[in-house]
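In the block that follows, a single chain appears as structure tokens, in the form predicted alone.
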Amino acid sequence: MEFAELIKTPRVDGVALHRPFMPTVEGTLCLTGHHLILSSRQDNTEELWLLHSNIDSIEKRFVGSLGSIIVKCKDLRMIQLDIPGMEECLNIASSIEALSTLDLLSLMYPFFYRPMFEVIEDGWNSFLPEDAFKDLESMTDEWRLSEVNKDFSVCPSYPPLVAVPKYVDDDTLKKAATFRHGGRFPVLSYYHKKNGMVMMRAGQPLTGTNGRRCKEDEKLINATLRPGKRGYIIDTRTINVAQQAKARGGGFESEANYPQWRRIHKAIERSNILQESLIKLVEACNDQSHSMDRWLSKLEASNWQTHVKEILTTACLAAQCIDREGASVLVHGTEGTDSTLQVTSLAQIILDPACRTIRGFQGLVEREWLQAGHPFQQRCAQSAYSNSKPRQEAPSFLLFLDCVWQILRQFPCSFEFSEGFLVLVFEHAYASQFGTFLGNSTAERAKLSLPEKTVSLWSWVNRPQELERLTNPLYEANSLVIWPSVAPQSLLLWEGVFLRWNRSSKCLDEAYEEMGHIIAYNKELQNKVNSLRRQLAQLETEDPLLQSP
């Protein structure tokens, strides 16, 4: 399919384009195959370049034969074409509406994109299953890297090495994954370097109504505990919920097959639930009324707030069975595709300063998100402003973010990365010129050949200037595990992304500026202290009169 079918009027002229606390640009709208793109001759105008896939929806508004265009976009941003002419207006709203609807991923941006800077490192090879293992067998040699799902014939959505317990052969793991909802069998997700305390993840086992049960991954699991040690399944559905799931042949693990197990249900939601909270959550932001009842009981009616606390309460617990009681966890829901990952990765952001730098939460985004089959392409396809019915849509990645912005904001100085670099995180996730957040699980990204045919976002992360630009200038580094409040006065509704785009950002530029000059400053005058400490202690060795009584 050519691109110019779709796209009934390419340009236009004398078109406003009208952005939140921005000056009005009149120019020329462009529409290619990947993009919307406004320029003007006017001096120290920018243009304004969007991407089609960050489109949610647009609204039509006509008075007389002028027509004006909202673009909403997924990252949660308005902004509004006044279009001259009826049928310009017209064309370019449905050929919007095309261009940013297409499902083929083929055609999506990623693989049209050729970058315009060096790229140092290739990203796609910088976080492999294989480099991550050398680093677990520094510390242990009770696991081994299983090729058994090489050709994703086992899990489709598993990558094609994963990590299990050393003697467990590959046999077991495939009458294992017969048990577990879409052949997810339980596997390493983290080892606890002070007590070699383990974290598991997998998908529910398929119990059913008649309890059915599987030798094998009994003994997976049980693999994983010490002798006289008990450990923890953390099902992240409330038992009502599990319950049910054994009427469509899910369940849970029953105390008289896994006794050395102590099953804890915790409640997050489904993916439905949790993309309607966000529907609201942005409406309350987006509302104009200026009534403070209004706007917090659409905050408390959407929901959001509740769902951070619970994933991090959730996150929190697994953490604490691991570092407190010394104990390892094996963590499911339905699925093992969305509040699992939640939960196994902030609680290594809690027990694993590694995962606090910039470098180490990209390898965390990498193993417990993209490598362990989150559905990114059906997640993401739609964010808060759609008209369609959702389908599969549901926030759960911006959730994870939102819980690890709160951690940061806790604990400030002890994050190498800005909140800076967790929105750019979220925006390519719903949309990037980058191939990173592209498919829904490795399988259908080795399909595609991303890594040969797209960038990786890492690539462009990891050149010197963007890490200047995203490293918080407070970080010191803290080897400690951190314990996050999860009270809900603790928790606070996420500025720099829900209300980005409805209120200047200009005083707090201008304050995080300012912070940066201080702690340069400072770190000025620290390394003059030190020069003129060392110049003395010359001058005492030099001068024994000099020397301090």
The other form holds:
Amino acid sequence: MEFAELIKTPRVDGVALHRPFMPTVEGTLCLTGHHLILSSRQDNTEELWLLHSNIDSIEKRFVGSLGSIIVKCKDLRMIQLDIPGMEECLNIASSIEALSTLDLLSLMYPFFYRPMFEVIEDGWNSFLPEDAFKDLESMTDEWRLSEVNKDFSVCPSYPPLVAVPKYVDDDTLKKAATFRHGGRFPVLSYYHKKNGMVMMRAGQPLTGTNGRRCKEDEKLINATLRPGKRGYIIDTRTINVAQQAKARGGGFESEANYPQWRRIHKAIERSNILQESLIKLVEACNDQSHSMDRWLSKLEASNWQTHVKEILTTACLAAQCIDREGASVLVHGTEGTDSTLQVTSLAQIILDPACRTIRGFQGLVEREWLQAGHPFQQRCAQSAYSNSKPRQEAPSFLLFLDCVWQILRQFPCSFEFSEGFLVLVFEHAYASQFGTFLGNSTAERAKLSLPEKTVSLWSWVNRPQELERLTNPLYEANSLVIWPSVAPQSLLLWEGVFLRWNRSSKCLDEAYEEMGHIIAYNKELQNKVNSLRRQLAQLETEDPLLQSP
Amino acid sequence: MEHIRLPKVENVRLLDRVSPRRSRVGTLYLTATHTIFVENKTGVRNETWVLHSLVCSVEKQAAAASGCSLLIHCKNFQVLHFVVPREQECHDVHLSLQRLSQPVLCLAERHTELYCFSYKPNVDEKERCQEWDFLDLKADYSRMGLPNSLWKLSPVNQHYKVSDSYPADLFVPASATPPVIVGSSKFRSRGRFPTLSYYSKENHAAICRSSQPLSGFSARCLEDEQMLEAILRSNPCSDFMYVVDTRPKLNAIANRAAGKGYENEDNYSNIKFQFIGIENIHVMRNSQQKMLGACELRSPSMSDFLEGLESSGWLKHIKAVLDAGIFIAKAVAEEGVSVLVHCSDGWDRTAQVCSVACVLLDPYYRTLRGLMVLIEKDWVSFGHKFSHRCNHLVGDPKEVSPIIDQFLECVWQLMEQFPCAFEFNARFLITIHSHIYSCQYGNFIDLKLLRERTHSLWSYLWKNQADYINPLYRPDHSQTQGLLRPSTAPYCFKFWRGLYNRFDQGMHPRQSVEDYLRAIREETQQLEEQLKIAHLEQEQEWSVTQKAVTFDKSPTAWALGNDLGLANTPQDYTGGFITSSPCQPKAPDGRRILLTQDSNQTSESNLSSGSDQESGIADVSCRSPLSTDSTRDPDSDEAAYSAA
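How about the form predicted together with its partner chain, since we already have the form predicted alone?
Everything in the complex follows now, all chains and molecules, and the chain you saw is the first one.
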């Protein structure tokens, strides 16, 4: 297929572009295979380059022969294009619609994008499972890296290499996989160095209505317990939902078959409910009515903050079991690809200071989301403005980022990255020139040869100029566990994402800059004092008089 | 003290409000001025002090097997839940506290039980008198450029004869003669005639304030009409003025039946009349009660809290006050039009709206001293009834209303939107709030002899200004200049956790950006001094030996740990089935503010509450100012930490 077939009108002159907090720009609108471009053709004014894949939906309006297209983006921005001429407007609109809903992955921009920067380190090779395992080996010898899934046949959503208890063989893993949803047998998610406790994750056990059991599964997870110790199973669903899952072949671990485990049910909602919540929240944020009652009631009705609270609470619980109770934990929901990952990844943010660095966070996203088989392609296909019936879209990852932001707000000096980094990761998860978030699993990424054909987001981020921009000036390494508050009063609306296009952030940005200045000036003086100190030390060694007091 | 039935109760439990399963056992003491709870725990001296005058209600609950509950609500939003082992003891404490928290005024003996009369910090009499000269309102008017040819100081209220709730010194239009003023005052509730609150010397526009006119259905007053005309004439650039009635239209109309009401546009030349719709004191009181109810819910869900917040209407009222302030500030700064503001009596809503407009208009009122001046001017001098509104003395509960709270919150909301525009921080607002209610200082109490016998809050705040400085403030920053133009979209208003949940430590950020920046700035200052000395020495070519001496002084160690060292333990994430979590409850840090000079033990106990190593906070706050090649104190926290 040629993109040209979809572009009915490649160019229109005299188009006016309206963007939030920016002056109106008039110029020429061009459509290319991947971008909507508006250029004023003047030397100094900026151009708009918008990826078609960032467009969530469009809306057309006509006043006489002047047509307007309101472009609603996945990053929640809304822009308006005024296009003279009914026909041009309709053509542009239908072209944008066609180009922004292409399903074929191989037509996506990352396959066409060529980096304009020098790749210092190829992000595709920065966070390989074997490297992560080397770190684990330095702490414990109780685990091994299994190749049982090397051709993705045991579990299509797992990577080829997974960490499992050393004395559990591959045959046991294969049998356990048949007992878990999607073949997602329990694997290591996190090893807590402080006390050797672990966090595992899996899909739900397929007990069904007649209480099927699987000795290999029991053996596998019991192998993670110290003699005489009990562990916790955190089921992210309520007991009712888990019960109902039995009718569809799923279920939960019974006390009888897993006597060494204590099961806790939490209430993290499923995908479709989360997607609905996002749509409602964004609708509330865009409400122009200026009524306080209406805003608060819509905010409450969206339930977004409720989801944030529930996810964060569950993650804290998992972290508490590991760090305070000294127990190992197994986390699962239904598929083990959404709420499970929210919990395991957030628990690591709480427990492991390494995950609070820029690089550590990239590693966490790689391990716990990308390699762990979160279906990004499905979940991020549409965002809050979608008109089409939701299929498998869900803001699972955005909720995770929101929770990280909440912790960042409570521990503003404990994260190496700034809020801007979280916003950047959110944007690229939904639309990007980089291949990192394409596909639903490692298997799909391998099939598409993404590492060979596209550039990794991390290749771009991990360059000095970008790192500097994303670094939190307040950061001071904090090697301890950080326990966030989950009280409703402590959880805030993530303005940086949800109000980003509704209110000017100029004053807040200035404050952030001011902070940077204060800290930079302090560092500068420190360096001066230190260099004087060194000069003095030199003088002392040169001047024998000073040797003797 | 005769009111203390029981000075000491042992084995009292103080429950944590957020997680009631956490509690501390200790001894409860009742003194003449404070309730003190001392935790029984060896090695830690953990005390909670509550000033009697801050107690707004004491509630005794039915006795249970574990003891008898006593719930104390304070005006600074602290809530204490004690469990006293024996009912009789609880009963005695309850009665004592009820009496102690309601001071009585005995005019005959020139004596009151108000705390400000017994509060005696270690300050000599001369210094105490000087405290009261710290703020000078005349200086503020001359800062505005007054008096000038348009506005003059009027002696008409010298002996409070025209209006007893107005200040003696008032600015009125140059063309307003005493008969006009007096005539106008007779046509206004409680004689509160139109007078100047703020004057913009850039464009001559002014904010004036008054009470409602006694217009009834048709009454007129020539002098009042002349008074408004004079105000208009004092703004030569404008051919009309706004009259803003801050009440809802319905309330104003209802007042007409009582012979009061609002200005008829037909009778006054060149006015534009406008209703703004801020609710009355009773609505505000109920709204705050409901909002506090939402804050006090035990382990509420997100929906419980948001629904509570919404149904309280609190943020809606805050928005209404700010919206009104913005309207006036814009009229003055952007249109150059003068505004007359009133409500009913002109001492509640009018005070709020005028002072909010001043904060928006004039960068001076966004400084430490400026905000104090503003409260002194628009609130204290213009007769806001602090004693009634804050319930300083036993009075009519229907007169109590959080009007000043709303003003302070409006300022806080603005600080959230303009983080670099204010010289002071939120702690400053919270401290002011606390002392408006505490009666520790004489500023907000309307009694004679105050200046002779009590202390002034303003000079206390000024002496401790280091605690209240916003590190992001720079006088030359663009945000600091001119008119503030805040957004009033509903989502720009936030819930002020720092005030209303101030004593629930677990809810607040575990690391404070502000404290961190403050430490950095202090360190920077020391480094600057070191470098200055070094440069001087180089210029003067001092001997090397002396240089060595200078450089051996390393900047002081950074001991912010006490401030930041909040307990950071897991909250109740489980819904109650994991019980073995170790926790280290901490006393609310309110003591710092409550009794700053009262007790030396306080500061000691603050110091003794070491930081929780779990949180890592201690390490964050203990920065070593010098990097690798500096000599380190081996005993410092940082050294200990890096070894760990």
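Heads up, when I say rigid core I mean the largest set of C-alphas that superpose within 1.5 Å between the two forms. Please read these numbers as outputs of a predicted model, since none were measured by experiment. Positions refer to the first chain, counted from 1.
Core-aligned CA deviation for M22 between the two forms: less than 2 Å. With the core held fixed between the two forms, E59 has its Cα displaced by under 2 Å.
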